[in-house]
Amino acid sequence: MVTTPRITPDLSTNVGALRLAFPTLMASGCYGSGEEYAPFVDLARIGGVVLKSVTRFPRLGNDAPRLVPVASGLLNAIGLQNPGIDAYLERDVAKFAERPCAVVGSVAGFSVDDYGYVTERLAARDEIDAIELNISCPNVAHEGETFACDAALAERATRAARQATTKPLIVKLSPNVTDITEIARAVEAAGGDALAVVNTVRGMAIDVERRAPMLGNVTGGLSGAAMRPIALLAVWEVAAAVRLPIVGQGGIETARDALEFLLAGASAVSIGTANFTDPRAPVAICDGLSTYLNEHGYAALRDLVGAANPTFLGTR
């Protein structure tokens, strides 16, 4: 009997100029700095960590409760709690130099100038390999979300960050819009290198005994498996609208989930809520991707990207 030799598929991928050994990024706010998960996962077996978003000035975040489990997902309303860029650079950033994977800094802001200023300061550090521009935080009322919901503002914020650094710039889009492709095209025109598609979906939960909202902020962002079909559709649509590489995110828990996003047009995937229930999920996903590639005769992950999407434009 002739057996087909088992090969080790190439799981590496590019997100703009950011080279990842594995196609898995750990979503901002869901993986700390990486060290919190190091006892459970070999960080050399993930693509990279997207750090928690940092703003120009310190923020205390929203009132508690901030987290509410819901069917097939999680509502969060953290409110961008962080120490501000000055304290962040002084106390936190140096430790990221020891990470055996990519380190992506995440920048949030409440003005165009904020995005340029914080990006310039954070990207100047050698420990940071790329910048995620968080223009789409849905649990900061009337502030951050505005940028991701208005093409002109998204373009201005992206352009300000682009002028502040030559490092890879990944802009995170919101699903809470009428036409996500309009925002994607604006970001592409402004010089963004890649897109993270998508952030959480706005939602809420009510305590029927107290007859009151369960989150202190009333509304929050829904993550987890419940939002996966929404995120997948967004990736499909954006992949047909722009040629930027896409990081697909939203409810990815298994290799099969990741495959859907890759086949729709994502070059990499970001894992968030799944890390809370299974810290080894990123490694299991990569193992599953290797098995799939072997079973279907693919030598490299890049051969799958957009393979199920006839409208896929390809990446540059």
Given for the second form:
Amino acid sequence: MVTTPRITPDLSTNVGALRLAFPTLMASGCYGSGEEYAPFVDLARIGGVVLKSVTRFPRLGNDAPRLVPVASGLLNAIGLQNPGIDAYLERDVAKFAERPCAVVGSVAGFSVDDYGYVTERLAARDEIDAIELNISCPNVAHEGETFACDAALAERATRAARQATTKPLIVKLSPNVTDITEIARAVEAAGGDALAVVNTVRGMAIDVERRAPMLGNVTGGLSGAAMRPIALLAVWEVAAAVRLPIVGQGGIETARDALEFLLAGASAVSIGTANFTDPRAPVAICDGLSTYLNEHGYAALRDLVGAANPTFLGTR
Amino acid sequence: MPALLTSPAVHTTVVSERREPASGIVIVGLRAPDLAGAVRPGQFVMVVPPGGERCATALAPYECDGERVSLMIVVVGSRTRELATLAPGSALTVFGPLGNGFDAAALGDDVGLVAGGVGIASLLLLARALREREASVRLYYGARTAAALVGAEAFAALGCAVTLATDDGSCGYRGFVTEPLARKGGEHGALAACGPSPMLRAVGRIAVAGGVPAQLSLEEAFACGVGACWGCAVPLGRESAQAPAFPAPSFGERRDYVHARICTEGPVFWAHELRW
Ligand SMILES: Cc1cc2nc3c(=O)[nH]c(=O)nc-3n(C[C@H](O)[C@H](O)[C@H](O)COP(=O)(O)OP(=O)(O)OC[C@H]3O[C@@H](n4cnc5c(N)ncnc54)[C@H](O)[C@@H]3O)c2cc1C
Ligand SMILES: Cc1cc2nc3c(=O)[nH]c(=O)nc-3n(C[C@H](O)[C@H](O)[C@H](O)COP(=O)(O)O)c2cc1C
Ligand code: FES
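Output block for the form predicted in complex with the partner chain, input the form predicted on its own:
Below: every chain and molecule of the assembly, starting with the one above.
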């Protein structure tokens, strides 16, 4: 029997200038600010937390119900509930300094100006290591997702945020577009440092007893395993279109799922809905990645990035 | 309800028993010593689905004694169906206890408990706590049919008076349990209720009309169960001690309420403070 030499594989990765000890970011809106999950998982064993998206003004969010569990996934329509950037900076941000992992702020907006303004104020804080620009929220009436569905708007929002900070800027794309590579190129041209691929897929459910939509907002975003093949294809295509590092996400539950995204060209992954099934998922994913690297004789996770994608343009 | 100082954790438990007191209602006993010591009435646990399919399921610890915690499961969909088939010896991971439970002290010494269906599961530990300090307790318990009225005897054994109701009249009052409650609810110093939303809304109306304080344990679809996703929102008056601090919205939106998380600020709220 051949025994593989036991080394401790290097799981660290870079998303542009953002250095992560582990390739696992917790997806925006799914992990609070991290403290909610601290009783169940050692936050020092995850790469980082992407915070809930924050907007210029407070938002009460959508009417209930906001969640519908569906086969292999979840529909949500939270509607960007958040206290607005003023209260957020005043009350919430200071406690993020305690996190033993990277902290990525998430900025949402309804105008180009919002993206620049909120990014500038949030990124100015030392507790924040990087900014993710949520131009792809499907759950706010008409406006939120428009920025991710129009290359010119995506470019302007990215440029506004780029001018507002020198910290790593990750722009989050929507799968609800005809050609995602066009949007990815626009973000690259506007100076984005990385891409989060992708946000939720638009969807809905109908209550057959009440003969009415299940979600208070009627439509929602589908996350979880149900969207994984869609997200993986988006990563594959974006990896062939731009050189920017990619944070792959959409239904990643196991190390094998994470590997698919890494091999398609993602430098890191985000994990959202899988935490709702089992809060131990992110640590189990890293353990599984280590086992895979050992079994296949790789010393570093970075060596796998894009390894299955002959059209991968990025660098490892 | 005042915030509870419990320490939630991941618990790896083993199924020690499985009973099916009525078709579609299953009681699963778990060996879970750490959890058994930590649970307070009205709290819940999130149960990791053994097959890994979908989000964890929120369930209320039903009985809790020594090293054992049991769950009462009513089969309504794929996750409850999976949990209802767990055989003794199976491993089951749960995390919790979570949420702020009932405030038993604030209920005084003459309490009406109102249960609709599986809502009974959240009330047994509360009844025990109330009876330990010799409060007078009456249980109002409604279900579809006689066979589904599971667990009423446990309340009687604790010394609670019991009023039963069934939709089909096969046992007790014929109709909704809120109908006998409407006649007698005003006699109690306070009410505590758990069940489907339409029943809780009715209990809330009876309580507010009669000037009786009522604690309602809400049930909604949860995703995280730990306060991370804001998916389980309920409108709560800003005056509530449980209302999360939240700035007034800038334009267009109502200002007299905020969205509270049922899983974190609740699941138990004062009826008169809800704006649902
Ligand atoms: C704090 C709290 C405590 C709880 N305690 C308990 C407890 O002790 N015991 C217990 O049994 N339950 C309890 N519940 C409820 C329990 O969590 C849910 O019943 C469970 O999550 C349902 O999961 P499921 O996958 O089986 O059903 P789901 O598939 O999620 O379905 C839920 C219900 O919706 C219906 N439904 C689904 N799709 C549609 C549609 N398109 N149109 C119309 N109806 C539809 C289903 O038929 C079913 O009735 C509690 C909930 C909370 C929040
Ligand atoms: C309940 C919920 C809330 C979310 N809120 C946000 C948000 O505020 N901002 C954002 O950029 N993405 C948000 N998302 C999308 C996730 O960050 C993630 O991109 C998506 O769910 C796909 O990953 P997953 O399948 O691992 O959950 C949310 C998703 C869920 C399920
Ligand atoms: S279920 Fe996520 S906040 Fe309550």
